[in-house]
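Form predicted alone, single chain, as structure tokens, below.
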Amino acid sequence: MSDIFKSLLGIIGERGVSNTPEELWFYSRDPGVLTPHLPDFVVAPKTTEQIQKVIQLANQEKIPIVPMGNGMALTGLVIPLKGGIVIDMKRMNRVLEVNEKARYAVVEGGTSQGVLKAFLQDHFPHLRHSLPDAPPATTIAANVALHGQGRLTQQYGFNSDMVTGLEVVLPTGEICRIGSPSLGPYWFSKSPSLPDLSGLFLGWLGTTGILTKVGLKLYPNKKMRDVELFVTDRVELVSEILYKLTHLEMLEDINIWFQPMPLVFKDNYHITIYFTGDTEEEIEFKRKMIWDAVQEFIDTKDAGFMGLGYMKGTLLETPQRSLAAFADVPKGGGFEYSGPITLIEFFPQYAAKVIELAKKYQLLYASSARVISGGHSMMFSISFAFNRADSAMMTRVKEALSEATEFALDMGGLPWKPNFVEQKMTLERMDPNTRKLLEMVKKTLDPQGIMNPGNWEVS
């Protein structure tokens, strides 16, 4: 191990390598409920070539590699389950290019959401990217690698659908470019007319390679942004209301949420509707279209718009900070959720399951759903907050989340950014030939089995 440490120092330099106990402790965990595991080393490279050399060393020594963005996925995806080397991407944090007319950006693999947002605000204020409701320090590459979502998900799909090209260091050390940058200098599409090789890396949770550059679609940044809050106490109407709203094909984002506290929200289902425009006329036109779309529910007195008052500023935050506040309600700063992708028509069943689980396991919940790709599906968040110092509470959260995943699989849903336990549950339900294909891909790309082992382990 001392020889490996010396080799890492030679590759990265003294300021980018550590095996001190306090830093290994930090990299052994995330804010979720999974048991920590210590890595052997942590490195923070500055170049793709340094990552390449670390991977070549790891192959030689047969030591695991765990790539890390900011470690905020909450489901243990960067916990080094089998030790090894954590590669913290934080020093590769540059915006490399913005093509204004083609509306794409190219960023390094550790570039944070906040860095790109600030760069665009300073240099291209008329452009934006799909920003998730996560701390600004979370990284773009990690977000797309786990099929993350953002403010434009309702219109355009997952943020991984917005990728225009990749540079990847493979588990064997080769550097590979995916999409249009494999043929020239432009990063405009990951698969304009080529086989879409991005699927070998997006959704694989760092088990098939390390993303060192990402091309990302940019979108018009409208001058104005507004929000309406539509509320009903009849859960069975939510799906129909969403169908009416998505039929407009003009909304930025739609979120549905319900929670027991404070009491003003109890027993109601809130649909937050975001829309944008360049003029007051455009905003008011869209507002009228929204009201017209749901007028029938207002006429029957089954639903209505809620006055926002002080809440408007909170709802318009990008990203929103309300999730962080919810995580500390029980004190102790713990928060995790199961986030299955499912059909919008199943909202009532999932909502009932959340309330059932919270009562059964004596937990505080705040649940939400985000419409994806114009209503083709939704991400339903089954969220629990807990005190990290209360081991009994953490056990109850684990059991509740496991039951939530079983329920989602029974309903035909797809677990989103599943932890290694949920991955196993998913693989057990998967078509055998599909599972075999996954195994073939992993063995071909990572013959030594060094990349984030413990995740998507098929065999």
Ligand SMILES: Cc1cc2nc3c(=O)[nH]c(=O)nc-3n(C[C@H](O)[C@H](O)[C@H](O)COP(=O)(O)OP(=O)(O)OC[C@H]3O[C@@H](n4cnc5c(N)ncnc54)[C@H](O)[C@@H]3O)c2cc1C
The other form holds:
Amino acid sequence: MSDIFKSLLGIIGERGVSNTPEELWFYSRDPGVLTPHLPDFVVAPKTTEQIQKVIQLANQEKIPIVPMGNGMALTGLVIPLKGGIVIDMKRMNRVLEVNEKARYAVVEGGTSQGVLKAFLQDHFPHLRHSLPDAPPATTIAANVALHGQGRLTQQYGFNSDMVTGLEVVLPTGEICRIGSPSLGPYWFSKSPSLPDLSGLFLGWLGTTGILTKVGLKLYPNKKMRDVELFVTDRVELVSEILYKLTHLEMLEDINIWFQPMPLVFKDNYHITIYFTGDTEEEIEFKRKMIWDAVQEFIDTKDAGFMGLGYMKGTLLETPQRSLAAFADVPKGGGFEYSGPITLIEFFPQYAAKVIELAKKYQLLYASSARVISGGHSMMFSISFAFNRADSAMMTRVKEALSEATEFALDMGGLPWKPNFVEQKMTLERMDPNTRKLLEMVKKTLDPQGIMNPGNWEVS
Ligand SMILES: Cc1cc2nc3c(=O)[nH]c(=O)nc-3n(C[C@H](O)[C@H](O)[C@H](O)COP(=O)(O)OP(=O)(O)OC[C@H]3O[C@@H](n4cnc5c(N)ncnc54)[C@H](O)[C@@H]3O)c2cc1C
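Switch from the form predicted alone, shown above, to the form predicted together with the ligand and output its structure.
Following is the full complex, with the preceding chain placed first.
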């Protein structure tokens, strides 16, 4: 081990390598419910070539590698389940290029959402990217590695659909470019007319390579944003309301949320509708279209718009800090969510399941859903808060989340950013030939099984 440490020092330099107990402790866990596991080393590279050398060393020594952004996926995806080297990507945090007219940015593999947002605000205020509601320190590469969703997902699909090119260090050490940058200097498309190789890396949770550069689509940043809150106590109407709203093809984002506390929210389903415009006229036109689209539910007195008052500022925040308040993080609390991707028509069944699970396991819930790609699907978050000091409660949360995943799979849904247990549940149910294909891909790309082992373990 001390030889490996010396080699890592030689590759990265003293300030970017550690095996001190306090740092290994920090990198052994994430804020979710899974049990921590210590890595052997932590490195924080600054270049793709350093990553390449670390991977070559890991191959030689058959030692695991775990790529890490900000460790906020909540489902233990950066917990080094089999020890090894955690590669903390945060020192590779530059915005390398913005092509204004083709509307794309190229960032390094550890660039945070906050860095890109601030860069665009300063230099290209009329452009933006699809910012998730995750903390600003979370990274863009990690978000596409887990098929994240953001503010523009309702219009344009998963954030990983917005990737325009990748640079990847393969588990065997080669550096590869995917999409238009494999043929020339431009990062405008991940699959202009070529076989789409980005699928070998997106959604694989760092098990098939390390993303060292990501090209990402940018979109117009309109001058104004506004929000309306439509509320119903009839859960069976939610999918119909969403159908009418998505028909408009002009909304920025649609979230649906329900929670038992504070009491004013109990038993109601809140549909937050975001829209943007460059002029007051455009905003008011869109507001009228929204009202017209759902007027029938107002006429039958089944639903209505809620006056927002002080809540408007909170709802317009991007990312939304209020999400973390639910978990009382400053007092040692936390939360975790199972977030299946499913059909909007199943909203009532999922909502009933959350309430049933919260009751069964005596937990506080707060659920939300985000409409994806004009209503082709939604991410339904089954979210429970916990107090880390209460071990019985932690066990109950784990059981509740596991049951939620079983339920989602029974309903034909796809677990999103599943933890390693949920990944196993998913693989067990998968069509055997598809599973075999995954195994072939994984074995070809990572013959030594060193990349984030324990995750997507197909063989
Ligand atoms: C309050 C809150 C709100 C949230 N809201 C959203 C939301 O709106 N939308 C959303 O999508 N998510 C959301 N999340 C979940 C999560 O924080 C995000 O998905 C976030 O993008 C994860 O980024 P990270 O840098 O923390 O990832 P990490 O946890 O560090 O990594 C996630 C996965 O990516 C892999 N990985 C990391 N970097 C690389 C790389 N360079 N190359 C290859 N693999 C890599 C890791 O090994 C791991 O498997 C939220 C979380 C919280 C706590």
